[in-house]
Each structure stands twice: as C-alpha cells, then as structure tokens.
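A lone chain, given as structure tokens: the form predicted on its own.
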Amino acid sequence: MKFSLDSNIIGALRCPHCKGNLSLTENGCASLVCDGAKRHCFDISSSGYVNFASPAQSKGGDSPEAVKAREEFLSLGFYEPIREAVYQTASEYAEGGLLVDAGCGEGYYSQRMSERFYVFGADISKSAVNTAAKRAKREGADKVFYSVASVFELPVKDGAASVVTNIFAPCVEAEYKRILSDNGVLIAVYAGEEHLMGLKEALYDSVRKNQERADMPADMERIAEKRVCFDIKLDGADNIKRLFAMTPYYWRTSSADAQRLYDLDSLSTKVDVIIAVYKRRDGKEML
C-alpha cells in the first residue's frame, strides 16, 4: 500500500541538513528526499513516521516504559479536560492551517488537533513517535504526520505554522518564533502551582507549590492565559504508578519514597494546568 502525506504538511517541511524542500518518493519504500545538491533522503518507517534526528539525538527522550505508562494513563481520559481546552484555545486563534506540536509525545494532543488543523508532531523520543504514528495509522488520521526531531531544531520552514503547541515540553522561544507565521500563536501548556499536589504529598514529607517555568517566552507577548483545574481520583496501584511514571518526580524520587506511593490503593490529587497564548510583539518580527 502506498504511503500518502498531505501536501499542506510536506510543503511546510525542510531538510534538517541543507534546508532544502522535501518531496515524497515511492521507490520500493516511501521516503522524503530533499532538492538540495546532496539529495538527503529520509525513509518513512512502516509505522508511518520519519526520523530527522541525528543518531545521538535519536537515543534521547522518554523511554519505552515511560511512553507506555503515559499512553495507558491518558487513554483512561483523566486529562481529557486539558486536551479539550487546548483544542478550543487553538481553534479560537486560528481557523486552520499547519499546527506544529513541539514535543508531541505519543500524540494524545496532536490527534485531537488534527480534527481541525494539519498537524506536524515532533519529539526526540523514537518510542513516543512510533506510538503516535501507529495510532494515527490505526485510526486513519491523514492530517497528522510525526517525526523524530529535536524541538531545538525543527525541520519546518520559516513562517510555516499558524499554531505551535508546546505541551509539558521544553519551550524554545527562538525556534518557535522562527516557524510561526506573522499572525501565528504559540500555545504553551505547563504545570500550575498546585499541579499534582496530592501525588507529591504522598511521596514527600514536605512539599512546595510549583514555580513559574524559567523557559517561558521573554520576547513574545502573552495575550491570553487560561487555568484548567480539577480533581482526579485514581483507584488501584497500577493507575497510580502510571501517573507517577509520566512525571519528572519519577526520576528524582528515592526507592523508599516511591514505595510509599506504591503502597496506596487509591490516590486523589489536583490537576492544575496553565494554558498561555503568545504572539510576536509587532506581528512581523523574525529572528
């Protein structure tokens, strides 16, 4: 079966090596080939994604275990209010066009965005991107395309994106400004001050509220902010472990403190998320 890629997506991409235009070829297997002098070629996997990252970069990002835990947790619908709020926010500021999901993970948010936008999702975790592409293929989502790529070096042309979503991922202002159109918006989603306080209280004797992230845009104008706040209750050790595994606390917590969490039969915690919308200050500024 031939691989298809919408022209609205492929037309917005560029070669990560020489910045040349990319086109889809079918010669035994599907590939993206640039029009530069060296004709750089990137094969499309059987799952339906392309790896634009260097060999060293491709070893980074979330592990298969972390991706599996997050996919299983998100499939239970606990974060559906966040996904819907991000979708509604993007729809409010753009009627369509290309949406770049920078740090797309396993595609939970990207897939919803593709109901309104053409979506290009990028993440440095090969395992996450493979999971996202398989789901898109399984569900017949033909307006979304995934790649292994660093959010610091996105294979996207200057000014090609109507929207950039940055959801619980590193915020790289300079790169996002580069790929946004003059009237495009960046939607940054990050933890509010009380996010997962119940989880932290179960892990540690002393907890503090979350602080504002240090990597939020400094040169762009914040034009809107929305807080999504609700409570969830997790029943069963498996669901508690899934939530824990998809947080940064998983890597910072001693085995003794983690065991305190694992001994619980249920966990109630607050979900507190900020959705911030940014645009260029003059509407035309380019880096």
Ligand SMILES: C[S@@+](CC[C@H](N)C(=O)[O-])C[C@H]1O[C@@H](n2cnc3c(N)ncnc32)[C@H](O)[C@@H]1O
Second form
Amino acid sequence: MKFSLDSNIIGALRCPHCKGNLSLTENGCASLVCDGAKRHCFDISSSGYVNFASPAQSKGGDSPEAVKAREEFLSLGFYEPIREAVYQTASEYAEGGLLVDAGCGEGYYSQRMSERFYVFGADISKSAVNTAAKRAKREGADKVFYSVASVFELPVKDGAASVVTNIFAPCVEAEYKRILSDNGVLIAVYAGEEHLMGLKEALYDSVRKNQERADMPADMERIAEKRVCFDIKLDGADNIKRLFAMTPYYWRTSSADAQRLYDLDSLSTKVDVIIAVYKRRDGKEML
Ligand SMILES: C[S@@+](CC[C@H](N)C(=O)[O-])C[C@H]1O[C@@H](n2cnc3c(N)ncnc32)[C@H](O)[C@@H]1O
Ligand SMILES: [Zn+2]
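After the form predicted on its own, can we look at the form predicted together with the named molecule?
Below, the chain from earlier opens the complete complex, with every other chain and molecule after it.
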C-alpha cells in the first residue's frame, strides 16, 4: 500500500545531517530524501515511522519492557483526565498548525492531539515509536507521523511548530524555543508534588514529596499553569506492576521492596500532574 504523509508535516521537517528539505519518494518502499548535495535518505519502516537518530543517540530511551508496561497501563484509561486536560490546553493556545510531541513515547497523547493538529512525534526509543506508528496505522490516524529522534536535536525547521508538548520527558528549552513559531507555546507536563504518593508509600518506609523539576525553562515566560489531581485505585498485581514499571522507581527499587508492592491486592494512589504553558519572551503578543 502506498505510504502517505501530509505536506503540513513533511514541509516542517529538515534533514538531521544537512538541514535540507525532505520529500517522500516511493521506489518499492517509502523513504524520505533530502535536497542537500548528499541526498541523505531515511527509510520509512513497514509500521510507518522514520529513524533519524544516529547510532550513538539510539542507545537511550525506554526499553521494550517499559514501553509495553506503559502501553498496557495507559490503555486502562486512568490517565485520560490528563490527556484531555493537555488537549484542552493546547486547543486554548493554538487553533491548529503543527504540534511537535517531544518524547512522545507510544503516542498516547500525540494521536489524540492529531484530532486538532498536524502532529510530529519524536522519541529516542525505537520500541516506543514503533508501537505508536503501528497504532496510528491500525486506527487510520493520518495526521500524525512518528520518528526516532532525540529531543536535543529535533529534525524540525526553525519556527515551524505552533505547539510543543513535552510530557513526562526531558525538557530541552533551547531546542523547543528554536522550533516554536513567534506565537507558539510549549506545554510541559510533569509530576506534581503528590504524584503517585500511594505507590511510593507502598514501596518505601519513608517518602518525600516530589521536587520541582530542574530542567524547566528559564528563559521562556510561564504564562499559565494547571494542576490535574485525582485518586485512582488499581486492582490486581498485573495492573499495579504496569504502573510501577513505567515509573523511574522501577529501576531504583530493590527486589525486596518491589515484592511488597506485588503482594498487594489493590493499590490506591494520587495522580498529581502539572501542565505548565510557556511562550517565548521574544514572541509577538497573541491576537
Ligand atoms: C516517561 S516516558 C513518557 C512518554 C510519553 N510522553 C507519555 O507520557 O506517555 C519518557 C519518554 O522520553 C523518551 N526519551 C528519553 N530521553 C529522550 C531523548 N533524549 N530524546 C527523545 N526521547 C527521549 C523515552 O524514550 C520515553 O519514551
Ligand atoms: Zn541531508
């Protein structure tokens, strides 16, 4: 079947090597080719994503195990209030245009955003991007395109994005500022101080509230903030483990402490998330 890619998305991308424009070619299989002297070529996978990352960059990112756990947990619907709040926030600040989801994971947020925006999702985890692209293909979401790429070096032209979403992923202010249009906004979503407190209490003897993140923008202007806070109850060890495996605690917890969690029949915990909106200080006033 012929691969199609909306011109609103491809027109906003640039070659990661020479910054040339990219166009789609179909010679047996689909690929993106740049118009630079070297004609750099990037194949589109059978699931429909492109890999722009260098071999050194490709080493990072979430493992297939973490990706699977997050996909399964998110499919349970517990984080839908967060996804809807992010969608509403993006809709408040931009009527449409290109939304870049930096650190998009399995595309849980990106695909919803594509109901209003043209979406380019980038993540360094091949397994996450493959999962995201497969779902988009399966569900016929044709306004979203995914790539393996580092958020430190996005293959996006200067000023091309109306919105950058950065959801539980590394926040790289300089790069997000570079790709935002004059009136564009960065929407950063991260853990509030009480986030997953019940999970932490089940794991450890003493717990502290989460601290404000150190990588939040310093040069951009924080123009709005929403807090999305609610309680969830997970039944069964499988669902508890899915939530646990998508958190950073999974990698830092001893097997004895983890076992305390797996022995529970159910887990109640607070979900506490901050949605912060930033604009460029040098941006024009919104009309
Ligand atoms: C906690 S997950 C969040 C995924 C998604 N935004 C969500 O909330 O469902 C963090 C994601 O950031 C990605 N990531 C980490 N470092 C990255 C980098 N340098 N460039 C791109 N993605 C990165 C990981 O692979 C992972 O998918
Ligand atoms: Zn090139």
